[in-house]
Amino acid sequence: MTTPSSHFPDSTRRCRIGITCYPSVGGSGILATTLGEELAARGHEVHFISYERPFRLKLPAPRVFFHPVEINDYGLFKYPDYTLPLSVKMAEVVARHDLDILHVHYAVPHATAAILARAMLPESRRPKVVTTLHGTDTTLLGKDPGYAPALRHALASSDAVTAVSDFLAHETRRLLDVGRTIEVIPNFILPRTPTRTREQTRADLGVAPDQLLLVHSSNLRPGKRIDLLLESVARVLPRESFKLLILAGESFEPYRPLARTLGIEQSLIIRERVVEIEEFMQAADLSLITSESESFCLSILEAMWFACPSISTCVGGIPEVIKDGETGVLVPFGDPDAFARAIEDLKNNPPRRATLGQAARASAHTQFSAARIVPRYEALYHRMCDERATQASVETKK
C-alpha cells in the first residue's frame, strides 16, 4: 500500500501553500485534502482555510495547519456572506505566514475570494492564485447568467487554472468562452491501509460469502441519480444474491421511500459520512455509478485501487478514467435495464470480473497515483514561485 512520502529531497524547493476547498463530503474536498497532506509529507508547508476542518483532514500533522473562517449572521444581510470573510482570512493567513500560493478548489466563491485577498495585500506580498476546477463550478454555474461573468473574471484573474479532466477543460472553454491555458491534472489517490481484512469487513456488514457486494459512494446529490441506482439494482435477480452498500456523504433518508417501493430495502446497507472508505472498498466486488454528469468521479478511482471494477454511465470525463471493457464497463445514461444487465453479466462471470479488477488496479497505480500526479502540482507551484520572486525583485528595484 502506498503511504505519503516521509523524506523530502534537499534539492527540491519548499513552498508555503494555502488551500481552500469545500470541507464537506465530495471529490473536490477529498482531493484537496489528500493533496495537502501529501505536499506536507514532501516537506511543503500547507495551510487549510475554510469554514470547517475538511472532512478527511487528520490533525495534528507536521507542516499542516487549519485556519477557520468565522461567518457572522448579521441582520443586515438576508443570507450570511462567506466570500468576504473568506477573503479577509486568506489575506490574514498569507500575511502572517508569508504564503507563496493560494490554491483554491472550485472557482466560486473560492477563486473570487482569493483574488480579492490578493488585492488587499501590498504587491510585494501578494501570493499566486491557482484555481482548480472540479465540475459543477463550470458545468452548472457556467450556464447561469447570475454566475458566469464572475466565473469568467475569476479564471481570467487567476495566475494558473487546472481542471481534473480534458472533458472539464473543454466544457469550461465552451461554456465560458475562456481562451486562457487550462492545464489538465487528473485526480489521484493515496489510500490508507485498511485495518481489517476483506473477510472481516464483509462479515461485519452481514454479507454472506456467496453474495456479491455492490458499492456506491457519493454525496447523494441530485446529479448522482440515486433513483437510477436503486431502479437498476431492483432489476437484478435473485435479490438474495447480492447486497448494495451505499457509502453516503449525506443522509439517505430521502431515498428510503423509493427503496421501499422497489422492494429492495432488505438488500441495502447504508453507512453515512464514512472517513475510512478503504475498509469498505477492499471488500466490494463491483462499484456502481449512475451519475448524470461527472468531470472525473473519484469514487471510481477509489474502487479501482482495490481491484474493484466499476459499472458506470458513460458521461463527462468518466471515459478518461474507465476503459470500457478493459478496466470497467460503461453503459448509456438513463437505462436501468442496460445497467442491470451489466451487473448480472459480471455477477455471473467471476473470472471476467477479476480480470477487469486487476486491470483497473494496474491503471490506478500507473496513471493516477500520488507519485505520478503530485509532482505535476509541485512543478506548477515552482513555476508560480519563480514568477512571484521575479515580480518581487522588480518591485524592490523600483
Ligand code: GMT
Contents of the next structure:
Amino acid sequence: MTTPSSHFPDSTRRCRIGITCYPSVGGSGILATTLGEELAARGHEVHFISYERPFRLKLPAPRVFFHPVEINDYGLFKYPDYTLPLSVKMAEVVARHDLDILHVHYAVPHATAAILARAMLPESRRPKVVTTLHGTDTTLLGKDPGYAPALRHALASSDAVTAVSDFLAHETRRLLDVGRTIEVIPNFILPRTPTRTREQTRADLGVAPDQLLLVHSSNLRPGKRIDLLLESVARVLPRESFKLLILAGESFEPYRPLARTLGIEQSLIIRERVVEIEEFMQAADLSLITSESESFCLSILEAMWFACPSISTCVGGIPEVIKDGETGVLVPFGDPDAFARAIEDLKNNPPRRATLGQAARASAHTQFSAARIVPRYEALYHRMCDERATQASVETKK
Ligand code: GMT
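Next block, the form predicted together with the ligand, ref. the form predicted alone:
Below is the whole assembly, all chains and molecules, this chain first.
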C-alpha cells in the first residue's frame, strides 16, 4: 500500500504545514496528497485545506488533518465564491494550529487565497506562502487577461515559488514576465504495491495473454486530445492484437461517438474514476499520451514505475520525463500516422519494449522517487522557517 516512509530521524526539524490543492482527480492534487502523506510520515504535521477531502487522501493517519472549506451559495451571488471562504479557513487553521507554512498547489485561486490569509493575520502569526505551479495555472490562465494580473501579483507576493518542470518555470517567466526565482522541483510518485498479479488483472480485464495491453490514464480534458488517441489506435492493425484500457478521471461518454465511427469500440476497455491505478499500470505493456500540452504528465511516471514504457507526444515538459529512445518514445504532436507506427514498432518488438521498460523503471525509481524529491521540499520549508524565525526575532527587538 502507499508506503510513506514511517521512519523519521530525530534530527528532522518538524514543520507545521498547510496544504491546499484541488481534491478532484488530477495530477496536482495527487502530487499534493502524496507529498502531505510523506511529510507526515517524516514527522511533520500536515493540514489539508480544501472544499473536499483529496480523493487519494487516506484518513485517519498520524499527523494528517483535513479542514473542509464551506461554500455559501448566497442568493445575491450568480456564481459561488470560493477564494474568500478558502482564505478565511486558511487564516483560521494557521492561527489555531500555529502553522509555519501554507503550501498551495495550483496557483489559481489558491495562491491569492493564501496571500489574503497571510494578510489577515497579525505579523507574528504570519505563515510563509509557498506556491507550486503545476501547468495550466500559468500556461493557460497566464494567457487570460482576466487572470494574468492576479496571477502575477500572487507569484510576486509568495515567499517561494516552485514549478514541476524546467519547461513550466520557463513558460511562466515568459508569459507573465515574472522576474523572481522559480525553483524547479520535479514531480514524484509513491505508488501502492498492487494487490493482484499482472496475470489476474489482465484476466479480469478480458485481455488474452498474446494481446498487447495499451493504457491511457488521464482526466480526459480537451488538452489530452483523446480524439488523436483514438485516431492513432484505430490505425493499428490487426485489431485483435491489442486492447486499449482507458483509465478515465471523467466520463468517457463524450468520446463514444468517435470510437464508434472509427470502429474501435470493441478494442476499448473503459474504467472511470479508478483510484487503485497501480493494479492496471503493472498489467499494461505500453502507455499512450497524445496531449497537446503537459508540464510534466504524472501518468507517464506512474507507468514508468511499473516498467511500462510510454509513447507520447513531444510537448512541454514531457522530454524532461522521457528520454526519447531510452526510457520511452516521443512522437511529434498531431500526427496519428506517426503515433500508430510507433505503437506498431513496439508491438512487434517485445525485447525492445522490455529494454525501454527496464530503463523507464530505473529512471522513475532513481530520479522521481519520494526519497529523492521530498527532501527538496523539506529543505525549502526549513529555509522558510529560518526566515520566519529571523523575522520574528527582528519584530521582537523593535
Ligand atoms: O493543468 C492541468 O490541466 C491540470 C493539472 C492538474 O491539476 O493535474 O495538471 C498539471 O499538473 C500535473 C501535476 O504536476 C502535471 O503532471 C500535468 O502535466 C499538468 N497538466 C498540464 O500541464 C496540462
